[in-house]
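Here's a solo chain for you in structure tokens, the form predicted on its own.
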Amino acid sequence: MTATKQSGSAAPSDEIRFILDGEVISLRGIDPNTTVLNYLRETLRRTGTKEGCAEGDCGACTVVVGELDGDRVRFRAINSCIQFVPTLDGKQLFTVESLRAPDGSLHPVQEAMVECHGSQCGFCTPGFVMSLFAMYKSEPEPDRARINDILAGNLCRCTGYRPILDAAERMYRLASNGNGGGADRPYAASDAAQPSAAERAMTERLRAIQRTGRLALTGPDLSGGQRTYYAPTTVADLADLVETHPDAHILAGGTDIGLWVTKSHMDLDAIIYLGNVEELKVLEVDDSHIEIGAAVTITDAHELIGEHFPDMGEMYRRFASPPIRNAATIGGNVANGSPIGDSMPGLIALGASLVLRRGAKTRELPLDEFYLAYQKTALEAGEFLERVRLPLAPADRHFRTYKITKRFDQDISAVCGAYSFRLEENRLRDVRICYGGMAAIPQRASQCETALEGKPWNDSTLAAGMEALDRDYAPIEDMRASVEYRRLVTRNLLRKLFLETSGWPGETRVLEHPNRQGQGART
């Protein structure tokens, strides 16, 4: 591996370029499987960033990435332990060492942590600082509920969260008072103020390293062989690469594939990265659908989807921590074929379809026909997921999705159920029910749907539907739940649906949280 620092000119196709502390870092010959965390600690000796879990759960490894977003820079926290170094190409990286001013003064985030006694052993502290830094740079002063959400991906074993939450509020006051580098103002697209000179300079540096063509990186593995990493910039080039390298691993957010390397110790000899293809980042609404490109992150999609389907919006808030949502994509969640992916039950119940592409040809396939067996999908050799099409529901359609986990937030579901139907004179129409975690694939409850279709929505129909559920599934058993528990939960979730939608004179849901700002937060 070779690394150099430089300040301009177009990047060769085999060279990664990103900005760190205002300087352009150029890399060639690096193993594409190298994580950002390992590169920081083992190559750059930036040991402030810590390894805790190596799977994106604890937040000790949190760093911040800056990306161009029009004329400004978007700052987002990510887990460096499961991000590969080549994905930094064209971006700016911030570590905890980056925050100290040239004169040695602390950033307002760091100063607030000191003043509020937010650190004890210090192992988790850099990750908290970086999550707070991303918030500081991205949002006006948030309320306590929003702070809780933003820090949900950072775990602390000894200090306790109250002083850290106090620091999250204190840092804005320090900035407004001009303390601790207070000239570094919050930087948000919603802020009407013009970007500062430093921010404009950052934007120009990022523009200077943007790539117009394919990145094709070759690096050595430990056995002396070669690994390759491709990052196309157009969907046509992506299609060509996938056809040419049908056995390559397609990488989107890396929140699943990253674990293959860190936990399963897999060798990924060929990787094709989607994150530089702008056509796959399309997120738009027309008269009939929400169109979601395969590279759209959960963070970018969840608010829009939540406007139309509040239960899906809240499910995505609980889906994972912000650093995971900032990297993970809906396309990746759908395409990896996991039986416990939380997107699929809701998308299937709503009648979503997939646009699959091979070369210049595309085909559209209902999502509920995409999964064939455990970890096996209908994708053909040389084919990839281009976008997800989510139909807009008519006003009379009921939709619910329920996520059952051992802990409320950021946990893998034991069962995830989703339900969609209309009521005509209290009779059920167009019933679609899907569960995740109940079979080897996300699977519709076809016998339950039949038992409900056209029937009055009453106790006897509910009983028939619950009985049919037992015939729909032969539940899996694993560390998250037993067969008996899963059977009981699926039946009880159907009852919950009935109570919420049949006019039952009671309330099964917590009212929307007043501080969730229209995210449709319900339990």
Given for the second form:
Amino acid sequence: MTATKQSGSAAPSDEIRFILDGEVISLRGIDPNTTVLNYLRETLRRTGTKEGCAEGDCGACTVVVGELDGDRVRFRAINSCIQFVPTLDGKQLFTVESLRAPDGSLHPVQEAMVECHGSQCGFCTPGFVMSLFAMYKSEPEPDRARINDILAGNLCRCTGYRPILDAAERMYRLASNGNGGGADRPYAASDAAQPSAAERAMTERLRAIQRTGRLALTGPDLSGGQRTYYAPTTVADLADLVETHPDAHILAGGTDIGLWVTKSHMDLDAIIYLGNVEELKVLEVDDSHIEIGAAVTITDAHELIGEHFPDMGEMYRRFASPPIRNAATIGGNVANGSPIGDSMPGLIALGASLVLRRGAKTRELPLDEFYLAYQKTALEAGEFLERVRLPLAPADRHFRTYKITKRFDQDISAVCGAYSFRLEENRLRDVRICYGGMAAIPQRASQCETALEGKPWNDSTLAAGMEALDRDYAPIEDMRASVEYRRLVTRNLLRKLFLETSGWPGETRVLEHPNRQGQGART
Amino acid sequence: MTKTTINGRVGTPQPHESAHLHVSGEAQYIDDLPEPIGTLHAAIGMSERAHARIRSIDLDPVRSAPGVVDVIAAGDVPGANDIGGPVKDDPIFADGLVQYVGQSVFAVAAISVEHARRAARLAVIEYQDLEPILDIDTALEKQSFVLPTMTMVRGDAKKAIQRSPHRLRDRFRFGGQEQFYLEGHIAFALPKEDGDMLVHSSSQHPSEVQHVVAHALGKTAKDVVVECRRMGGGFGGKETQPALFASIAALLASRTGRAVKVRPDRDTDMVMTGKRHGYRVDYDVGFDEDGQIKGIEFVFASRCGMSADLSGPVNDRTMFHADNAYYFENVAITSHRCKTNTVSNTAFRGFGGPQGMMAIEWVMDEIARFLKADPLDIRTRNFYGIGDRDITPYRMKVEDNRLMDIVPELEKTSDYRNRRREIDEFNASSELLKKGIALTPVKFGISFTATHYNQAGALILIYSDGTLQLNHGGTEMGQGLFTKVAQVVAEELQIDIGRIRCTPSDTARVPNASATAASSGSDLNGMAAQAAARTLKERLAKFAAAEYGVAPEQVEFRDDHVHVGDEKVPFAELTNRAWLGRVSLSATGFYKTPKIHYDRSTLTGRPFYYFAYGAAVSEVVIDVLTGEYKVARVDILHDVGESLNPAIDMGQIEGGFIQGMGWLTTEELWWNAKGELQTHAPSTYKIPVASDMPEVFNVQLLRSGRNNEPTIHRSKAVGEPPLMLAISVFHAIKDAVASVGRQRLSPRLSGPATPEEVLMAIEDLNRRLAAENGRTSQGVA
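Switch from the form predicted on its own to the form predicted in complex with its partner chain and print that structure.
Starting with the chain above, the whole complex follows.
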């Protein structure tokens, strides 16, 4: 591996470039499976960023990346432990070491953490500081619920969080104390109508390291071999690459693939990265569909989806922590096809379809026909997922999705249920029900759907539907839930659906979300 | 400007001494230390079977893997292949027999972490499976114990129970808990000349690591130095467990002559290392119409895992805390220490105490539900008295009962009674969501039950420029010990805390230090450091008196200066003069806890110097269709004596509470039928996150707190006791579940009360209610 520091010029095709502390870092010949965390700790000896779990679940490794978004810069926290170094190409990286002002004074985030006694053992602290730094840069006045959400991926075992939450509020009041943080404040797109001079300078530096053509990086593996990492910038080039390298791993957010390296010690000898393909970042609504490109992150999509399907928005909030949502894509979640992936029940219930592409040819497949068996999908060799099409619901459609976990935030579902139907003169029509966590694939509850379809929405139909669910699924026991609980909660969620869609006056949820009130069929 | 006081006085909310380093990423943990050229990284090969003989072991594929430099197994240990304490049942490397999935079998050192971890997967081990014992019930059935069963008796429980107007008998269970320190275990060994070894170990007990490493190497204590600047969390999980990793690092370093680091990843750490003990509890209690207990019997059975480790004292502490805040005239407590083919359980904040308290609080709750009384009233009626009803089952007198102050005040400030009424009203009209509330007290004994552990040493060095290095036998794991002890020294010498550098815990500075455990860190080390500071202060005062020609009593340390007669001498000037005057400027201090004594054969005596007290009210709301819940509000009043540092103490209370809440709610350890732990990373093992913090969280220190005993500035230990305040959360959940049957029956709820556990308890309750209704209607018919 060679590293050089240089100013901007046209990006070579075998070299990645990113900005760290104002300097452009150029790398050639780095093992593409190297995580950002290991690169920071082992190569740069920047040891402020910690490894707590190497699976994106504790947040000790949180760093922030600045990315171009038109003429603005977006600041996003990510888990450096499961991000590969080449994905930094074209971005600016901030680590906890980046935050002190040149005179050594602490950033307001850091200052507030000290003042509020927000650290005890200190090991999780750099990660909290970076999650809060991203928030500081992006959001002016978050409330407690939002702060809780921002920190959903940062575990602290010492403090009980109260002082950290206090710091998250206090840091804004320290913003104008001039110790480094005050001046650099309004970078964020959401914060100011016009970018500041500092942000404009950053934008320019980032523009200088953007690439137009394909990146093809090769680097050594552990035993003398070579690995390759491709990052095309067009769909056409992507299609070419996938066809010529059918065994390559297609990498989007890396929030699952990263673990194949850190946990399973797999060799990913060829990687094709989607993140530089602008065409795959399309997120559009037309009269009939929300079109979601395969490289659209959960962060970017979940608000829009939530506007149309409030429960789906909340599910995507609880899908994972912000650092995961900032990297993970809906396309990746769908293509990966885990039986406990949270996107699928809702998308299947809503009748989503996939656009699959091979070379120049595309085909559209309903999502519920995509999963063939445990971790086996209808994707053919050389084919990839281009986008997800989510049909907008007719105004009289009811939709709900419920995610059942041990912990509300950043937890994998034991069961995730999703339901969609219309009522015509109190009769159930177009019933689509899908559960995750109940079978080897995300699977529709076909017997339950049959038991409900065309029936009046009343107690006896509900009872028939609950009974049918027992026939639909043969769940397994694992560390997330027993068979009995999975069966019982699956039935009970149908009852919750019934109550919520049949005029039940009382409260139905322990965890409300702001958009849910009045969520019925849209009128 | 003249200074009128000093920075860092005792009783002020001084920030953590490393806070500025924590927030900037500059605090060095062991994995952050610069590595000498040629440093090797080790990975440990683990047993894949719960209980088996090793028929053959082929490590050649490991040896020939890329990057591998050395491989060792049981036969390669020059000294003792054991890390156990008094019981030698904990091998560094399994020797022919494996006793749990994850047990260390061999280790490999390679040029990088990744090379080592990959190589470790290549061993070919053939096992001959033996029948494993994977749970408490099986262990009891087979009489499989790591240590003999103990019984503590006072009065005649059986007779008293039989004579009581009411009697309840039942069994319940609650699980263990992973410490989940954010920094996993790590050891970094650097070979020195003449076979000596320096080991950086993330350890609450460096001096034990020193001894274990020395024994493993076939050397003596003088040959090994163990150092630890800070841990990224310990919580008891780094009391005995670091010895394994330190020994392996040292063995490989000794063989290769190179620095060797052992850093298991999170999964390995969680699979290999001990946790809080899970328990089964049987009780039999007799009580009167008012709910006052007349006689009680407990039979505790804990899952100790495959070796004794600290299970003896942990289970003893369960017995010592089965009374919690309550007086028992007739009591019999039995404790079985079950041997299972699972990881050997160890210390975890509370050290068996939480389990004892859970048991008695469960019984209190059951009595209340039986009598249709408010559980708080039943608890209050059973409290230890002041002046009477004040003898514990182990014959120690409760001399400093603070619960009579704490509980009534908390009841008032939390508005407990009104909220109980409001909750009843809410539950009467809400079918899907139900609320529950509970107030539970804590009385926790402070001191190591092993009397000889209650000693500490400190070393203070004063440099001629007026700055100090402070060292003591305690370790810093985030709890703020170094800060508190530095405050004690600043206070003693009346100097700014900025003059003081806290130096790493180091077996070369203070010998034979006890574990930083049992909440005793500041009690012991604060006193030792104060003693050292006093010695130096006396020397300086004597010198100043002579130097400036005044009487010794005319020398006063004040305002970061030394006032000598009318003259105000800067501290640095005096220390420089003292150096020139050939005054010794280093001193040790020593402390041993007075009054304590304890006879382990009869389980009687005064094992505790004093008690720490507190109480909490928790309110929850549950969803009866899913079992999901939120903790809506928590009010805490806790006694820390005269606080050394209220900010740090508050952090201990809040953090301890949330950690205890995790134990009883979302943190579930789950083993499969093969004895493989399946919850071995944060993706599957769920500790509380920010949003789990109660929406309303009122925490207060008891205002009138002042330790009756002359502890360091009359403070009280605070590390462990607050964890047990979270028992109120469990009982609030139970209360909410009970409301499903309009409080007619008591729920069968086990810990942790995961959403699944809650829903299953509701189902069970509904079934029993239906059965009861069936009987009733038959009766009517």
